[in-house]
Amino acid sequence: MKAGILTLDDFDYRGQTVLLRVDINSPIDQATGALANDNRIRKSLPTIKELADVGARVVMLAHQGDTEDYQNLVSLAPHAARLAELLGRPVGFIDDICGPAAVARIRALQPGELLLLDNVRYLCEEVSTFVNYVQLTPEQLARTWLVRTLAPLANCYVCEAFAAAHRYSPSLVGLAEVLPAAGGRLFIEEFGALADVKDNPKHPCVYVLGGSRIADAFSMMKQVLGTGAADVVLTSGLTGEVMLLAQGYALGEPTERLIGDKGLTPFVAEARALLATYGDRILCPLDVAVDAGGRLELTVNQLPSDHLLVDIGQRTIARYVEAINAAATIFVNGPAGRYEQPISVLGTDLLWHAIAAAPGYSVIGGGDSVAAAARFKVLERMGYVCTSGGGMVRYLSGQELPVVSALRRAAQRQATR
């Protein structure tokens, strides 16, 4: 048991039917329908292989896309094919989740066989709109159709989906309420890595926060600065731009319109409050790059600009690299600019290379951050690469993760048997 959660070491899975919830939600090439990245699939392989090798009948549940991400709400058939290729063994697939066909296939499984059910988000019980508006209790989730149908076919449940640990759905929480349940190898590893950053980081600890999801950045900043987990926060991207607005800088009509159109203006007041309390520990851009038909760098005192801000400037990069090199722990979430475009790649490129080369232990998470590290070929040099985005952000923001709570309840039930 680790952190109150049972692990694979706490059960004997030989000959057992295991419902394994993985997170293999992957970017899709919209032109071809092919998987554009298989990082999460690869991360799930050790637990899948371990269970199959001991003779478990492994039934995998997974999601792809959502109602809020409809273009990626597609079949898991390509994922099954990729799993089979990477594992070097057959992976069955059925375009059903908990209907009669899926039930029949599960009952027919032999020891060591693998079966991937289709996208759980084809069920209304699993999509975000249902989860957000219906708001079932754990006991009610345990009585949903998916759980009522699949749980009686299995001996135990394993969750390998830390990336979805913030979700409150039947396949993540409901199954753990009615079956003996454990965290998979990746789940326990990822939870432990983030717990070290949140609760016991080596100091000085630096958080590098950028990107466009500034609600995530602000929720993390308030928590880690308030608890002392972070000594310094380096801001860039839209997060840095909102910080500049809070400091009283006018950015210019194009950038301020973009911030308004994205509904981010209310964060200016929150940024002002954070700066008032933790101003000496929040580093904001000293200069920026704008798109003036080419990259043009301006100091913040030269703002506002008639051109859109697209990146941090070289003075800011140098200051941030100095903080990164002095850090014992570095947490990274969100690029400094649009790293896919030549005009705005410099900040992310140089910061990511600095993080990879820094002597401190680095933890990087979030889809764009990981994709940028892969693009710059520094992914393997990062200390730990998280598969999670939402789960990571909520955990580091001090919020409860429903799946962690469900697995802990399952461990407590197991202890009393």
Ligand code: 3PG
The other form holds:
Amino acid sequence: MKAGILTLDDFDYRGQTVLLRVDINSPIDQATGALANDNRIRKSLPTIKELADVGARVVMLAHQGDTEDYQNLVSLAPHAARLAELLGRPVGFIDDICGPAAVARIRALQPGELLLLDNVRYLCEEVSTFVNYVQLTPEQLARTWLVRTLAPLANCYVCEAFAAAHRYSPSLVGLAEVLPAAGGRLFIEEFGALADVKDNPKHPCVYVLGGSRIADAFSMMKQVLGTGAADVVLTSGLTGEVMLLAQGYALGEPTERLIGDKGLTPFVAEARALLATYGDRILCPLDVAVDAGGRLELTVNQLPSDHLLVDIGQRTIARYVEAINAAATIFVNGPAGRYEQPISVLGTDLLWHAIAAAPGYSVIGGGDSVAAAARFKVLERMGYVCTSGGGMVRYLSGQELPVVSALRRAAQRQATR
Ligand code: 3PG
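In place of the form predicted on its own, output the structure of the form predicted in complex with the named molecule.
Shown next: the complete complex, the earlier chain at its head.
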């Protein structure tokens, strides 16, 4: 048991039918339909292998894309092929989830056999339940079609999908409500790494927050500054720009228009409130880079600019690197600028290299941040790389993760049996 959740060590899976929920949601190459990255598949392998090795009949459920990211809402057939390749053993696949064909295939599984069902998000109940207008209670999720059909075929449920732990859905919460349930190896590992950053970091603890998802950065900032988990927050990207507006700097028409068009203006007031309370612990850009046909650096006192802000400047980078080097814990989410473009790569490149080389323990998460680390070839040197994005942000913002709660309820049920 870890953090109130049963682990693989708490069950004997020999000969049992296990419903294993993994998160192998992966970027897809739109031109070829092939997997563009198999990081999440690789991270799920130890649990899959462990279960198959002890002779469990392993039925894997997973999602790919969603209805807002329709281009990626595709079949899991390529995932099954990649799993088989990486595991070096057959992985069955069926283009069904809980219809009669899937049920028959599950019933026919032999000990040690692996089967991947198709994309659970082909089912309306799996997607609609986590969209704001329909939110089912755990009891209602336990009565969904997927749970009613699959749970009776299995002895237990293992959740390996920490990256989707923020989703109220049948395959994540519903199954844990009705079956003996445990967290898989990756689930427990990732939850533990983030729990340390949130509740028990070594100090000084520095949060490096950038990117364009301002709502995420602000909700994390409020929480970790409030609890004292973070000693210092280094702001960059659009988050840093909103901080500059809150400090009273005019950024110039193109940047302010972009912030307005993205609906981010309300964050300026929030930034002001945060600066009023925690001003000495929030570092803001001292200089910026603008796109003037080439990279041009300006101190914040030289603003506003007629050119778009695209990165932090070198004085800011030097100041942030100093804080990173002094930190015992470094949490990273959101690049410093548009790192895909040469004109604005410098901030993220230098910060990410500094984080990789820093003596402190680093934890990095979120699609863009991890992709940037891969691009700068520093991924291997990060302390811990999370597979989760949205789930990680919600957890660090102090929100309850429904799948964690469901697994804890399952552990309590088990204890009273
Ligand atoms: C992710 O990509 O963050 C996870 O797979 C969860 O996906 P979701 O945010 O679409 O639920």
